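Below, in structure tokens: the form predicted on its own, a single chain.
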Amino acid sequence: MSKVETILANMKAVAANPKQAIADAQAKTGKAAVGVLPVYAPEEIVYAAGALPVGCWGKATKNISKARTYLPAFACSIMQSIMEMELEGVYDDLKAVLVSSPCDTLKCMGQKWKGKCPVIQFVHPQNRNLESANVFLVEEYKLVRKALEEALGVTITDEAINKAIDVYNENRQAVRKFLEVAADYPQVIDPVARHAIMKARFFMDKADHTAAIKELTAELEAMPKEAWKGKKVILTGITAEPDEFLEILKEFDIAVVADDLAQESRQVRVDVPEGDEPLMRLAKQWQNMYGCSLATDRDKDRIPMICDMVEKYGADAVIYCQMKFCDPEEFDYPLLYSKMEEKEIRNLMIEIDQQASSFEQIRTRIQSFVEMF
């Protein structure tokens, strides 16, 4: 296999089998694992503690039975899946779990948690323009640091957090560059591969992920560009899982040239700014976050941002991946739809449900959508 094929195969293996990937990382580094629920958390504090942050985003096509005892039927499928997995003991080997509170379901996940590992719940302030919001978030992060120190039996220094910030910023920058380059190579980086590369980031040491991403980017840049005869789209939403949805895009020669997904590009959108006090640096990163339904933005900058992305990448359409029962995303959709219609941007809304078992309706809708171009 070529280097590109080897790297892609490794990334897909990590994304497809997180448990094995985490075990391999722990065997290599000796690090304990700490879970991080969607969507944002100060992973740098976990990394500074000498632990491996692990993304907990549920499992596509996971059958739900026990979780309905603790969550209402209208909780989003990601939370349903996480609850089911914790009841099955999937997260019992984690040393702790970080839970932010950006939506109504996540606000009570800490109280409902049934796993054996301790839960560390914190709050991101939503009135983010105030300096007092930064002060508040620093205090929240102090509590997170203290709880992690107790759970892991370590001391987390400011110096260690600053070093972790450097590691994470380097990873964000490397991933952003990869995404820019990958947009020119849809024949190589198809929707399924693209998602696997982004998802693998949740289960690898960030330094290792950075090294792999940089190598992959360099290999792509050395390849000749080829004209793409299919369609190009931008995905927006929380996540584009299950993979069966992405396979349908691939089936109809649809390339994902950019995304605004909470599970993917939003994770690397904003670097932690420079500064001396690491917790304040992390707080200001949240203040600088933009274009996300889970980070209050009265001006709705997400809407012109996506429209600009269409022009920048020469996209033929936008696909709105509407996570089932996700209120923040549902609030944004009518506004975005109205603006795209005004600008004559082709768009399609697909309801995303991790527990979906049949995809024929989605296949029919996407096929019809493509034929309308």
Given for the second form:
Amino acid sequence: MSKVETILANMKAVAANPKQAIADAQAKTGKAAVGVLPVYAPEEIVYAAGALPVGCWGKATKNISKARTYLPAFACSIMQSIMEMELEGVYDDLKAVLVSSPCDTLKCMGQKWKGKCPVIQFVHPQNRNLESANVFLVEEYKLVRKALEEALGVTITDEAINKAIDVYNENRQAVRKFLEVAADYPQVIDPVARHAIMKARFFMDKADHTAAIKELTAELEAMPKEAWKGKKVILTGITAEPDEFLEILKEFDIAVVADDLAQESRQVRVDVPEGDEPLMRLAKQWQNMYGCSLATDRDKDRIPMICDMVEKYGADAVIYCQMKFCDPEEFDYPLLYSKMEEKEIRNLMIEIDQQASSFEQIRTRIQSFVEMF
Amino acid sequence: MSELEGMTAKQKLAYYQEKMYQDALDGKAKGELVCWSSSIAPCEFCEVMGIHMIYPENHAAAVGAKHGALAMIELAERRGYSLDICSYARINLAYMDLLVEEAKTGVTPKELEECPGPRIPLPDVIITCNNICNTLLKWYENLAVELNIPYIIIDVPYVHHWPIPEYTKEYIADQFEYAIKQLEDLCGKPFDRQKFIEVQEQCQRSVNAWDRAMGMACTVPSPLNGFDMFNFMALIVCARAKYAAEDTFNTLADELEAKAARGEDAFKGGEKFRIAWEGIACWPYLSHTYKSLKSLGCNMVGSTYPGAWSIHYTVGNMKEMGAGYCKMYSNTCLDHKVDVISDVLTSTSSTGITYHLNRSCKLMSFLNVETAEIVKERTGVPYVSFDGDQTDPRNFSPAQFDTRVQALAEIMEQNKK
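Moving on from the form predicted on its own, please list the structure of the form predicted together with the partner chain.
The complete assembly is shown below, putting the previous chain first.
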């Protein structure tokens, strides 16, 4: 097995079996695990506490039964599966869980946690151009820090947070570089592999993930580029799971050359800026975030951003991965759709549902979409 | 104001509402500024600047109550809006598209002509406050981008732990100053701080009158029919900063006090049960829900609506004003939400409560199970839940509603024994 194949196999194994990956990481480092619900959280504070931040983005499951008691059917499918797992005790080994509140569903999720560990809810300000918003967020992060200290029985120093920021910034930069390089190697980094690499971030120590990503990128760069005969697309939305959807893209020789997925590129889009006070640095990262349906975007800069991405990556089309019942994304779609039509950018909206049991309709839509090119 | 002399509260409500819509249309024609605002956003700043205010949620509710929702909703869905998003937003965004088309072509689209709701002018500026929900941020973001107009945001962060932290009040107060700056830039004139004090004083008088009138629902039996709350609410939303609200609610309170003194109640002696309604009304089925409850002798006396606009603060104190706009119960943690609803039940002597599982409103639905259970544990008041929607008529089943409230009436009857 080549180095690339080995790294990809490891990443896929981590993404496919988070429980084992977390257990392995804990056995290696002795760290406690802290859950982090979508979409954004100051993971650096968790890392600085000497804990392992673990992303909780639901899972592909066809059976939602216990969650039905507490969540109506019109909650998004990520939260349905998270609620199901809360009730099944999947998260009971976590020492705490961080819940942000960027949408109405998450506001409620933070108030109805059914797991055993403490829930730490916080809120990002939305009038993001104001300095007072940063000051507000620093105070929220102070609460997060204090709650984590209590849950983990540790003291989290400024120095440790600044060091964690370095680790995370290095990871974000390494991932961004990998994504740029991977766009030129669709034969090697197919949609499923690409997603696995991004998903593995949530279950690995970031330093380990960075090392693996850097090695993978270097290996790719040493390989000759081959012409891609298939199509190239950009994915935008919250997630592009389950894997069955990505397998369909692979089946029709569709390469993902870039993405604007909350679970993937949006996680690494913006570095934490330089500065002295670490919580203010983290707050300013939120201020600098752009192109996301969950961060106030007065001018809808997401729209030109995606149009520019199409040009930059020579993409043939954009696939709008609409998370079922995610209203922030549902509001962005009509405006983006109109602009793409105006600019004659091919586009397709696919409904993403973690609880989907059949993918034949998606296969048919993708097939006919490709035939239209 | 002689034409108002002798008018009942209901007549004043109709008069003032119509006047405000007409003033906005006339003002727009003369080149004056119009602002579209969310229903619990601070109205004080625009009032000082002399800007006409239009409230899309109220307008959408009026369109829904007059059975015009479906035509608008279908237009929004054709435009690409999912049927899963707030129906107020879908109605308003479709209405906006029609107004834009009319402005561009000079021809009034058929759907606009046939829309049964009041005519409203396009805005020059919009203001939203997410003390109701974060959906408003997205809805107004779309309005701002589509119309290319200034967007004033009053971000009231979710209060995940009660009480409201000081740093939250400071953040909101700073946003008030920023909103003032945005308005000064837009209007090209300085913000009159003295007038601001006067407007704040008016708001406080209006809110006191609103409290006085709505407080009459606590009288047993109640002279106030709870569905009138839904109707009168329009004015506390649209005219809080004007004498119109104070005048109408004081007239209403006088009428209700006189009625109570005569020993009369809203159901002419037929008030058998007193219940609370948690959530937004089902506007297209206002008549059905009212009649269904009335047939069971249920007077809906308890609601979180009165409290939502009971926004008190010391005039001149920006932080207190910020806190006033922050305390909306759906913007606060489960513990506080439970406190608010329990207080409604206790103060109105309600012996039952219905929870509206509103397809349009995730924030006012996703904590219903927990809220209902804790409130029941605390107060002993039984509850039922029904599926509905504030304005999308497709998401409400009259038969289900009837069955649920009948069940509630039976439990209340049992509990009486």
